[in-house]
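A lone chain, given as structure tokens: the form predicted on its own.
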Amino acid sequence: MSQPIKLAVLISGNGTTLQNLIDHIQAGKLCAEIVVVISSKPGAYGLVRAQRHGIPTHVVPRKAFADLTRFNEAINQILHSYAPDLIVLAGFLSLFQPAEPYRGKVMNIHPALIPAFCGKGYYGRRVHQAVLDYGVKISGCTVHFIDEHYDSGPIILQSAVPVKDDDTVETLAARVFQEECKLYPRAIQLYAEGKLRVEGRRVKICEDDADT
């Protein structure tokens, strides 16, 4: 394995996904270094998690900018100073528009099986409530590269979980999050090893193409 890849993590809230990545890195299960955490909300607890581990943090409040373009320009300016190899969205609630050097280098995880229950407005509890209201039997999570729309970029990995008859939003969310905690680090590790190839809307895992 070569040197750890440099990750920038974008958050808006509690930072549970961020903590999961930190834990995997510290356990030697993910060859990466988180070089910066950027939050769109000043009070996000994820900032505390990052600071406890000595990770530099920045706050770029969405409400401080008149439009999405200027908001993203401010984020990209910070990113330039850290030169991450990969940008990871971890509960980031705004539409991120990466600068040219980062096109194709931004991942997100969504708590449902895209293309179901995704898009603008589908986040957090809303996703799981929609799953329960619709009555589907299977849900899960999806790791994907981002594009210019919410939850529509090429899919990297997916994992399914059963939806039980007695599920609540909380129990379903907990079951999906258990899968997220395994799937996201795996996808990042595949990227770090140079094993992901994007061909149109398909992401191929090329196990024999990179050194391990």
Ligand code: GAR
Second form
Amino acid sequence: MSQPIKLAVLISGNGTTLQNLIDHIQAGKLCAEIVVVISSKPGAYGLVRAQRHGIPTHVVPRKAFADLTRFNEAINQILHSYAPDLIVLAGFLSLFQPAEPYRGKVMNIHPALIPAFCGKGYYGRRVHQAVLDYGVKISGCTVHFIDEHYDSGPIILQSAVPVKDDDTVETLAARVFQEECKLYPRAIQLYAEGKLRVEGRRVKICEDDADT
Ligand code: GAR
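Output the form predicted together with glycinamide ribonucleotide next; the form predicted on its own has already been displayed.
Up next: the whole complex, starting with the chain shown before.
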């Protein structure tokens, strides 16, 4: 059995994605340990979820920093003391700028099929409202490595769901979230097993290179 990968999870809100990761780890479906949760919002419910499971938490309020660089420096400083293998954005609403040791080691999940309905301002229910307003027939979710822009780094995995005629934001969000719950743990597990190879914008999944 390989060593669990050490995850740092960055949140801003409810922590539903965080909870999904906790549940997968507890069920033995994801070989990982969440070593720290950092929130950009003081009252984020995700902090409570983390504390319930004995996970160390830190708050770095975005509003306490005049500029993004200083805000990110504060986060990176905390990360250094936990030495995570991978940083996982889970409903984190600011632009995360990783320090040098973490470049290429930060994943995000977005509740739409990137490059549609993504970028600054597209988060949570706003994404699903935009999908319904536009009238597309398919939506879904995307796990990707981050780069210096919102929702724009190399794509690791995507999963599609139908948009139904009678969908509301809530029903569509629930259908997409069901897929998110499978996709993010899968992407993290692939990373942990060394099966992801980034070639420019393309992320190749190398099943053959893995230890068995
Ligand atoms: C998830 O659905 C995730 O895809 C989305 O936030 C939700 C988790 O937030 N992320 C984004 O929209 C990022 N652009 P929560 O943990 O606060 O419930």
